[in-house]
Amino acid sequence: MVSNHQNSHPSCDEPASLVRTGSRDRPQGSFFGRRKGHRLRPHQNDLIAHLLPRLGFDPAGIGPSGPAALFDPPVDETRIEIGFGGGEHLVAEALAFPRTGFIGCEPYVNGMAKILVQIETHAIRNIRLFAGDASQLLACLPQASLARIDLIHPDPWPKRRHWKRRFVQDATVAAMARVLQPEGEFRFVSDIDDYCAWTLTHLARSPDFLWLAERTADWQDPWPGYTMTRYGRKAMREGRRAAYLRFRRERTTA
């Protein structure tokens, strides 16, 4: 997913880019892991020359009065979903909340050339897309810019050696809490045990988060309205439980 190494700290000023796939070509903070699988069919490659454009945004361009000023028609507020792979769960989000704006981040190319011809097929109006790093766009927003950031299947990264490149750090849950408006929501799903307790226990440690679940089922069952990813389903063919995490943004006090 994305790199969130100690020492790293995204700027608006970093560039970003889709097609860059060598390691020479990748700016500082860039998202670990491949950006380009099977080949792409016709239609999905002129889908990324000529709808990707229209689509995509720089997040240094991203103004005072933040990203839902890049929705045409307005949007009553926006959203953010990390990582969206097929992009099942974004598109499904969009259609059915039609007055707001959806914001997707995925640095694969496969996962972008998918969502696009969904885009297309059901002619949606509120998404946006950014095909670089998570962290960089997070900088580049105004305080308390969104209502909810999604993080869904993210890549777990189960060597102890790899665990700086999970999404999840100390220093992102930080720039979450700073771009969520008050009561917003930092909504996180994995089958991956050890990644759900990494967590927990990040968001625990932070003054800014709560975590809303109040009885088991609150974390073991999907959210009402949550659309399974093909992931989702493959993971509980093969019999892994995914726990469904939601945090709330606090208010700051006095």
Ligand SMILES: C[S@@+](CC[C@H](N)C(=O)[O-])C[C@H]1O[C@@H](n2cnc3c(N)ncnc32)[C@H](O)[C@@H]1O
Given for the second form:
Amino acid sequence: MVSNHQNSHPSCDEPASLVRTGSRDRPQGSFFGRRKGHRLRPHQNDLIAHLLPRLGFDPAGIGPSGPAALFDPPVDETRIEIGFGGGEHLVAEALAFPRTGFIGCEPYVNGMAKILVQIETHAIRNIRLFAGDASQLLACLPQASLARIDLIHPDPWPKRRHWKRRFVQDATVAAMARVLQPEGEFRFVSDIDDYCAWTLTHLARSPDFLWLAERTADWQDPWPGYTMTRYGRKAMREGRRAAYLRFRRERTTA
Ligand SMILES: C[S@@+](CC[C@H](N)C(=O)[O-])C[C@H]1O[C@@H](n2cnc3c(N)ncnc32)[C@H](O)[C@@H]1O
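Now show me the form predicted together with the ligand, since the one above was the form predicted alone.
Let's see the whole complex now, leading with the same chain.
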């Protein structure tokens, strides 16, 4: 299962929604989903208007000191979660690790509204939010500036003609390798067997990552402390078992 498709990935200073691809401009990058769902409640609208601007940031403004500088109080390390959906996993991690800074990346405005409610409820200080395409965020981060990247139940794009839309591509694997610290981790969860195999294939051909599984339980069971998400619960209800894949960023190449 080898991908022949290479997405055009955004550079840091180019909006992900309009990347020049040859003779014409068209939407590119790694986001192909919808940005809006049902109408937001008034309080959610209020949080989008007033709290999101305080927690959001322009990735192009991240300087050489890296994403840790976004956090006050200061943090020991920074992680990102790509496509956090309703935010269940991201919020639980932020509460469990107060000395870690978390960047949540989610273009879907209803997901953003849900996490803002939880951030307000729990008075969380160690989450910053980017309401755009994670591949643009990755392009803006300095080399070796993240301790971990989580991708949990990404959009599966099961049809062959849509495989090029999957977040995991050779280009995004290389982008993640660039921004992860040596020994940092990329963690991937999916209940779609084909996407798990796809991810293993892509990561296996990267010289930068090592799959950490030594026994079946290492990928069949969630890692300790894992918080199930909405999509994870839906998969369980429907009888699909997720795989939990952990990859370590190797020291081999720059
Ligand atoms: C299937 S949902 C899973 C949500 C959540 N992780 C969960 O497990 O419930 C996938 C999410 O990824 C987001 N997404 C898709 N492409 C993305 C991208 N390039 N950057 C950031 N988020 C993305 C979508 O908006 C969607 O909310």
